[in-house]
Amino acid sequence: MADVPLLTLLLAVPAAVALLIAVMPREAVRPIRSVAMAGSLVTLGVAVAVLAAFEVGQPGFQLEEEVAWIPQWGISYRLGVDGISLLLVALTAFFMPLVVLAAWHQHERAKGFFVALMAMGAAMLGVFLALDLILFYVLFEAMLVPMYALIGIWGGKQRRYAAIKFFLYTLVGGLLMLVAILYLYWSAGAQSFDYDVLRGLELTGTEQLWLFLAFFAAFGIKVPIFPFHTWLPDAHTEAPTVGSVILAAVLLKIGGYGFLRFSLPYFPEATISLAPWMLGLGVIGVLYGALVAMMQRDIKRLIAYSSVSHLGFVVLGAFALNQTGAAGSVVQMVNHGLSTGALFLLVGFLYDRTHERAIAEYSGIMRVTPVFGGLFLITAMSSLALPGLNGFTGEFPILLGTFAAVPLAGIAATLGVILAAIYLLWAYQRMFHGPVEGRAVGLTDLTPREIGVVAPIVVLMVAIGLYPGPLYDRVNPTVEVLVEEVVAVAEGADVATVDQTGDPAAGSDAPIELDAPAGSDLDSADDDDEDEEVSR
């Protein structure tokens, strides 16, 4: 296999098969869901030889691809994976055929519905492994037309208003970042759009500060960040239902990915200095989110604003700028991906039933309906970051991050996990438990493909929250040598590298070691130990 482009494949692969589809006729609806299928399959096989050839324990780039694309203008076609975007990829990977059979009797266009998921997946997937920052613009903004497609036309009443909004929203953020790089590219004299050659460039404060805000236009729309959030609720009401699992599963951990692969190590001065501001943009994030998602009538759109709740912790942990915060940052976006995909698919196998998403609608639902009762039920506890599911060990190691940053945004956020419980168990009370009446009499419950579409996510949110353990070791290599290059940047000299045998979500007996703020009473011990050393 070591010969073998599996990162271009993994690219090529769903490329191909949005072509593929392109070409058939458009009355061959089962032909081209069974090639949609077998293509998805395809890419999920190769995803797993990707993980298969990734070598644990290694924190920079591997199975590197390069090939000169416009070598005059210092542009090249580069792929690398690393332990941030192994499980992203991963993610994207899992969630392509399971979206292909929950769309299976999709008759409307399906020929142009079905290349736009094609083509969104190559797209996703090419976003985490470019290392040539033209080639990562190129195709974070080439993600917009297939979703703008899949909401503008496949949605609901509204879909035309959330899809430009949705568009409007992420273009104006992906062009401010395009001008950051062609700063970097000009003006810092870089001479080419390498991510290793940009990344060793020497920037001033000021220079840094500016280049951040224009990459946080991009990421923070993303994420999306409290106030740029409002595109999202609109975006998933209106979006089909397999437009709302990529948005929720993949799309949105791009902001997240965003800050660690380029925010922190490009521009680690104005993240030093920033960091307080997007903590509390985080928290602020993690509370709004979740006190609107409780007010909500519509269960989907109670469902996305959970989601900026949510993934309001993945900039907790992100900018705590310690490796426990920032490992926890990169497992959250797997597990809320996860969580909040399913709850969208589940969501939509009763909207299938029903055409009605208001909470009031409902009631009795477990009665009639046992099996989709008890998987709605295992998914909003794991959304909930119940203890023994998925979402227990990204939030955990993330608020414990946080308390070592800034306890007060720890109990802040902690808040937010509460608040999280009130508003799912308690839609949950009201649609599920009582009296079987409005829309739940005759509910028929779910097929045996609804089954299989959303039990193999449920496995994983139970093999995750019982064994985190495999996650972290591929990610803490790479997250350590990150916090270690950007608090360096703070204490103005090299940090000691620090043990990750102790990592709390693997499961150890040992120790969990953070990184002592500079001037705390840890970091002054430390100073006084080595003078010792000096003067002896």
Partner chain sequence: MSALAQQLPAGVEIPEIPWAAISPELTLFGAGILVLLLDTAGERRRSASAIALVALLGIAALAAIPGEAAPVVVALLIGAGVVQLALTLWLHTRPRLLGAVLTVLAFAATIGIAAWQYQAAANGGPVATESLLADMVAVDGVALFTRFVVAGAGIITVLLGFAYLQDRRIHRGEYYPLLLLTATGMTLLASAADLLMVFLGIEILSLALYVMSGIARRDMASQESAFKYLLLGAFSSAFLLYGIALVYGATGTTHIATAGAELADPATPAGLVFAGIALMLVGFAFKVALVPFHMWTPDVYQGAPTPVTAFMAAATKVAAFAAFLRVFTGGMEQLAWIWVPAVSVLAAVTMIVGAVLAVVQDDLKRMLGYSAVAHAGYAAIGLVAVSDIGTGATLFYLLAYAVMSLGSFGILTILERRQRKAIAIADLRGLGQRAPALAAMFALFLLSLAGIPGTVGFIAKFGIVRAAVDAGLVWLAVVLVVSSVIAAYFYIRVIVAMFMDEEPAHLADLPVPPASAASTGVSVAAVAVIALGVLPPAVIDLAERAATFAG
Given for the second form:
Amino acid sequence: MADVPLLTLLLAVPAAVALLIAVMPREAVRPIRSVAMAGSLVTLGVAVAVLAAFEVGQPGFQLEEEVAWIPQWGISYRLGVDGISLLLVALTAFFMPLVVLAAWHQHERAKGFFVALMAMGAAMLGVFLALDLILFYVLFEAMLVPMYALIGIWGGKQRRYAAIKFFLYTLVGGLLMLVAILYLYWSAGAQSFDYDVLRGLELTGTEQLWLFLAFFAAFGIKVPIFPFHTWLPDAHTEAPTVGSVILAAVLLKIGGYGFLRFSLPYFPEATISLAPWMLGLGVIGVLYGALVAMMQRDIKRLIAYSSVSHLGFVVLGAFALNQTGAAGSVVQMVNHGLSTGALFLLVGFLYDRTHERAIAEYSGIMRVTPVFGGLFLITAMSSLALPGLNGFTGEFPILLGTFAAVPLAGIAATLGVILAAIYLLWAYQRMFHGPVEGRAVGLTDLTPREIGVVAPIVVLMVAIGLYPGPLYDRVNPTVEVLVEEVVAVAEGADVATVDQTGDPAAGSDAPIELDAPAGSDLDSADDDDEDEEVSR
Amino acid sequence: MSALAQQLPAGVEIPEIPWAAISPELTLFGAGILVLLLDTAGERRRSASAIALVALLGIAALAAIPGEAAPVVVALLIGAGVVQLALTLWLHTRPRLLGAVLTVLAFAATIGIAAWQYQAAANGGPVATESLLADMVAVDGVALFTRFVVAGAGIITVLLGFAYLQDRRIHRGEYYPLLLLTATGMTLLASAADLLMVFLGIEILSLALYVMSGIARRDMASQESAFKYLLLGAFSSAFLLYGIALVYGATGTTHIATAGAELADPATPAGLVFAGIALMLVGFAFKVALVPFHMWTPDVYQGAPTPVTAFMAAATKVAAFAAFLRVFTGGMEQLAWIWVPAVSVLAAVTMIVGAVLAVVQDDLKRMLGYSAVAHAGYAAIGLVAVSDIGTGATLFYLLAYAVMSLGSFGILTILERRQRKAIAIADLRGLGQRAPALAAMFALFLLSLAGIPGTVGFIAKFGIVRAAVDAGLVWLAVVLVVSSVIAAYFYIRVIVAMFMDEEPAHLADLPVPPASAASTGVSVAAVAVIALGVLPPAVIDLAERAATFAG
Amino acid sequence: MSVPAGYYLILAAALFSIGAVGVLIRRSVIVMFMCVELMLNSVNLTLVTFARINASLDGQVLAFFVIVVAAAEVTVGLALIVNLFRLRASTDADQVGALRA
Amino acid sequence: MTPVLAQATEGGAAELWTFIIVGAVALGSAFGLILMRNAVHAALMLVLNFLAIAVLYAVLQAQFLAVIQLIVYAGAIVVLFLFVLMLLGVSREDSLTARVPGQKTMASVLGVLLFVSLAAATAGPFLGDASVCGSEEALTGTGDGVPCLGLAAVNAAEGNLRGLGFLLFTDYVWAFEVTAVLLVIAAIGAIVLGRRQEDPSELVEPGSTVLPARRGSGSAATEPGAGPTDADEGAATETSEATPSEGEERT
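Could the form predicted in complex with its partner chain be shown next, to go alongside the form predicted alone?
Below: every chain and molecule of the assembly, starting with the one above.
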């Protein structure tokens, strides 16, 4: 087992499939999609193997692989997983076969579509696995092109505008990050882009501040954080179903992942001094996203803004600077991926039938298509963080963590949860209940294939909702080390800055108090029970 | 010879001829003359070829005098004679094809010789690297690297041009000799160790390019672009020359290294130093097209026949930058405090203006012309870094740019043949569905020009940024980033047209371009873009080693 | 009374500047081309003066090469001009695209 | 060397007067070149200028170049210019009005600035007593300015022509050989561009199938079938299209 380069295999399988499809004849739609399906199943298999090989309880990187790539410039090909990336890798691999299945009847330029899909998969997995900053950057930008194509070629009416907006936003952020990476390299003096080498740098406060902002440009746009979010609704709305799903399920996670992977450990001082701002932006994101979602008439746009809102929680968790929040943030990313991905899939199925996205055009769907309605309801519940479903298991720790850090932000974010319930249930009520009217008339229920796409996600939602322990078991050790590192700097640093983030004691005590059972005893059923109690 | 030597004044000696070091120039020039001869001989082509064989055999016989040259050289000379005779006998009714084949062979031979020289120089072998021919020539890393790039670009240019020139009825027999002679000028320029050789090199390559730009004799645009190029070229040469004259006046020499050291001497009149540097800078800025000395570029790129434009973009830039590097970074390193601020500002302005003006273009050749301006700005950053890292980065950048520009102009030659007109962005609508391979390759080149990872454009820009940050020029790196984003916008616009727009009816009627020599050339460039983008270490190594023995 | 070398350099600078201005203000391509030749000549004058100052013949050799280059350039340039005018005569006598000579 | 140098004192009043007169002619003819409306007159001014410079070369101890200047420049190059002018019949023309308003003023200001800075930079160090070539001050290294050593000694030793010859075939042998490339290109260029008319079919390989030539290029006038209408529009805009950068156009 140890001899098999699992992580490379994880990247190589979708990449090879993309190349294979690229040389297949255009007309061979059926073979192409079969190959894509087989490739994504193999990828999922490898991901399962990675999950199995991952040693729980270890905070550091595992299954590492390293080969010199451009030795003159200190660039290497280094891959590895830790608690933060493992779940996101699994999520990505999990979605790949579903996405292929969802696009089963993609006939228009199918070849290019599946090439883009597979290339996207390889690049996304690579981003989570890369432990060399240049490799990370290369894959980060490499995602741009297939995603751009997915939106721009197979998207809706405004696809060109949305695609270019997406491309330029991400490119700008990425390039600023590149300059920051180079600055790190230069100040390292170690002539290396290795993640760990750069992690140990001594940087002055000002340097940290600027570099933090440069990285923030890249990740903040990806998340997206409030003022940089405008590309997302456009991209989501115009992208084809599968594009929206990938965007929601995986791509947006890269922002949160980047904060935890780079911003926090690399620039602890800047993180601490800017954390209040980040929390503020997170809260604004949560509330703004929710309020704007409430006003949407287009169901896809509504979900897109709900993404902005839910990902605000990820930012909150990451910058609460305690273990509860950070671990919750990782789990929230997984959960948001599942629930929003499923929502986009379901809305996509609806759109396939009616070619209509306006909420007002539907009424009483539940009576016509009970399976569809039921699945939509469960997914929406998951999205609005109903206890017992997965959404709750991420958002609740985040709220606790935020509350521990800045009580006011915690309270404000809780308001966001309530708003989420309002807009989702309101939309559900408008579309699914009432008399059967508008486009709902004559609607056919989901086909077995479509059920097959959504069912695994729903199963996972329920499973995680009832028993989130395994997730936290894997996340906690890594996050614990990370938060300790940052907090250690905070305590060593100027007291004034610490005061801004709230009581430092609360910051470091909170995780011990709340997550001690989950972190140390590897048993988070308690955690779960506790959550339910609190919710009551 | 000895009798003459006795008559020479004391202290004057006839320099040794370093045949090995200058053999690429001799090969290119010789091939140029041979192709010209075979073309002009008309019906008596076979006799001319036989005469050429005799001449080559004669040279081989001279080289065979014991101790003069290695047996392999003799064998190569005889081989060259036999090959050209065989080809002539085989292709004597198809003179253009004969010329093309011989040209490709000559370029390939140049690459081979340069590779051997590189090998030999690296092992301390028989190729002298500097102070050759009375300090006129320095066959160092910069020169060798340039030879590789120029010869490679030459091969691809021949492939791109063949059918295109026939279609436009401008397939003159003199085209191939001119191509070879231009390349001769470029390699001469890149190996110049004396300002006089810099001047002559620039003039040789420019003169040949003027003629090649104007080879479409009945095309007004081509004639205009050629004349504009000539006039502004001569104008800028005058500035360069004035600068050289002042350097000579201040130092009493035109040898780059000596003059550079003399100029740095505080006893040298400061006015002459400043004015000399400023004027040479203007001259070079014209040649490599830095804003505000760029105004010829878009017109000339647009007007010249497309394969010529491709060669101009790819090879001229390398040669001109090689000389720029040698004179400024190499020769005047100690005076960096004078010229680095000036070139930095020029580079910054160039990057921004080039990108911004490209955005508003509709004609693709013109757009690529402005993008060439922006790319000159990027390459210039490696120059102002004044370090081996910077020189290596610039060399690698130029190689990358050569590949990308050959590819993209190559695509344009194919499309121009298909549509029988200059290509505007609107003409590309729906190409992604009509000719997916072609469109995908074009997209690849454009993404590479934009510097998207996975392509050589990214690696090259990365090297430049690295050199800039290393030299403490972070602000230039930031300007590069800003410029890249602006530039990305217009590259993306083209990709949008190809893949996301509907194909208009009149374009759908046109045939899909079949596979041809040009598409082979483009494919080679595409493979290079990816290969160098994914696994560049070997070539980076080459560029960096080339940079370390410059001077 | 005698002539310092600087006088020649001033004269050369004046001729160079006049030539440059000529290229900028004239509309006739032939006259512009002549102005470039004037500039090259002024450079030659500079070179020859410096040769005298430095007491080395290298400057004169450089000037010699400049003359060769100028001759070659004029050959090609005039051929292009002839061709341009011929084309213009055969197509449209007044307006010639971008050149507007 | 030193004893020979001592003899090199040609300079003096004769040189001054020569310089004043010939310099005035050179300047005047240069102004004439850029101000004469008639291109033929301008060309004649150019000849005058070249002749004046040839005289200066002789004064500057460059006898060989003086002769070359006469033969090549005045004799060949300007004659070629005149020949072309006559051939094309463009002797009238040129209104001297600027294409862009104020361009003439701008150019003149730039020219004056260029002159002042060039003159100050280049001639500044060479205006003192010592810069009088071959003067006592120059040879002894006293007086102001960078000393002008003068070529008298060098020319006396080998002769100007012989000295140049030695240099050309020793230090400059490679440059000299390389000019061969330049001249070959010039010859090819003149042939390629100047050849009167050729049969377009000669430019196509026998046996190769080629579509009719495109519009706006190749055989523009003789072309049988133009492309689709859209293509024509494209070709038209291609040449007439004005871009912001063309404001600086020179030709």
